[in-house]
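First, one chain by itself: the form predicted alone, in structure tokens.
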Amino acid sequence: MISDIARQSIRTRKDYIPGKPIEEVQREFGLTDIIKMASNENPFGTSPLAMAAMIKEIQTNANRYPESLCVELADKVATKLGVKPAQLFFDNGGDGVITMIGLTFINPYDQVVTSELTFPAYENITTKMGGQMVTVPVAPDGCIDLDGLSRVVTSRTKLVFICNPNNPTGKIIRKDVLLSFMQKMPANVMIVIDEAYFEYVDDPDYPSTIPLLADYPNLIILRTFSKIMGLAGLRCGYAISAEETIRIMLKAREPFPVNRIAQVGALASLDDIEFYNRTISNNVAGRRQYYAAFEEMRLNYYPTQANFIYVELGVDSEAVFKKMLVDGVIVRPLGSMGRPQVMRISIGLPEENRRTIASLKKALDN
């Protein structure tokens, strides 16, 4: 059989199941009015400045290969963040950056440490590379347990992945806790802090990680244009780290990892302050909308610092998910993450939130 000649680490790993796409629900149920509240996408769509730039680029340069190193984008992001362009690595979305980190650093049997109940891409790349994934339970309050992570680090540990804010809980790691953890870590262990949702955070105790780069050359920070700027379909994410780290990661990359359209869209989106502020304001209001509904429904939830909410249903979330699909509402049950009675719901526009809440109430009552 063909599978017998595939790499063992690929044969034995479990499949990644993404959020159910709108197109699939349309085919299954014959629906046309569908809202997707499962993948933490921007409910306003794409930054208008980014859209205009991308349309122009398609019309003029779609036949040309993109710049390999995203030079203009790197210059602008570097200026915005106060780092050097040589400290930036761009790839095909945050997932692409995570994949390149794995290709660069993980050998078979290397140990990689992360929390349970976190972004599954970390385990995906670890197992693809034949590494050993070590997970630590979340703390009782749902936060990532950094003390627990530090206790399982050994001489075989190559990487530690930390999602902050964490997906799917929306919880953050606070400044003093993160700094204490960083001080404990050996210099030969790469610390990857995934900040895909950092723009949504309004807690003043959220750590600013860019200044830590000066003291911790083993630190890699991940960010993306997928969420706040609505470029999830274009795929553009990046890492910020020491120049030496970026140089070695560039050896693992594909020749043209970020397409031309995504590059100009990301570049233009950096100037779209109005879209950015509108997205943040909507998210703050959406949080309050869900909090009030969940409290009325007597459902436990985690207050969130991201653009989604983790809610405990007390019943099988997969069954609730299927009932809500009939209403044209797509949410994310978390049985695959070991939480069969929990759902993650994205924050949308006010009407989308109302419709989701109504569908959830209906599914729980039936």
Ligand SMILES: Cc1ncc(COP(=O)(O)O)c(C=O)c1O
Contents of the next structure:
Amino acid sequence: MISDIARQSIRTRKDYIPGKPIEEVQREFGLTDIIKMASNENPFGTSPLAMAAMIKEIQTNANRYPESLCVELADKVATKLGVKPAQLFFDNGGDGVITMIGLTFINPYDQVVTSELTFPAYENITTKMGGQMVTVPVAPDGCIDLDGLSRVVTSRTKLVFICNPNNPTGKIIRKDVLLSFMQKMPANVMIVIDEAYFEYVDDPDYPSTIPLLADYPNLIILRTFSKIMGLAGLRCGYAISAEETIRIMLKAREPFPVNRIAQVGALASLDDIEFYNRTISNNVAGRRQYYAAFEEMRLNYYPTQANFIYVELGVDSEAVFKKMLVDGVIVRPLGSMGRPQVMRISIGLPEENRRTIASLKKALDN
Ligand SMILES: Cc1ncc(COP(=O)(O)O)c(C=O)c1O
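Previous: the form predicted alone; requested now: the form predicted in complex with this ligand:
What follows is the whole complex; the chain from before opens it.
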């Protein structure tokens, strides 16, 4: 069998199931009016400034390779963050960055530490590289247990992945907790803090991590244009770290991981303050809409600092997910994350939230 000649760490992996695409539900159910509340995308679409820049770029330059190092984008992001362009590493979405971190640092049998009930890409890349994943249960309040993580770090640990806010619980790690964790970590363990949803956070206890880079060369911060900027389909994410870390990661990278259209879209989106602010205020209102509905339905949920919400249904969430598909509503059951009675729901426009809540109520009632 061909699979017998594949690398063992690839052969033995489970298939990853992403959020169900709209096109698939259209085909399966013959529906046209579908809302996707499963992948934490931007409900307003894409920044109009980004869209205009991308249309111009595809009309004029699609035949040219993009700049490998995303120079203009790097300059602008660096100025915004107060770091050097050489401290930035762009790739094909945050997922691409996570893959490159794994390719750069994980040898077979290295240990990689993360939380259970977190973003699955960390485990995916660890097992692909033949590393050993060590996970620690989340605390009962849905927070990542950083003390627990620090206790399982050994001399074989190469990397620690921390998702803040955590996907899927929407909970943050507080400043003081993160600082004391960083102080405890050995200098030869790379600490990756995934901040894919940091723009949505309004809790004043959320740590600002860029200043930590000065003291911790082993820190890698991860961000993306997929969520707040509405560019998930274009694929552009980046890491911020010490120049030395970026230099070594660049050796692992493909030459052109961020296409031209994504580069100009990301660049232009940074000027679209109106789109950014509109997205944040819609999200704040959407959180309240769900909290009120879940309280009325007597469902337990975690108050969220992100653009999605974790809700316990008390029944099989896969069955509820299937019933909701018939209404054209795609949500995310978390059985694959070891929570068969939990749903993760992305926050959308008010009308999308209303329709999702109505469909959920209906599915739970029969
Ligand atoms: C926590 C987290 N990190 C990273 C990503 C990767 O995002 P992208 O590859 O679209 O940049 C996601 C996407 O859902 C995420 O939830």
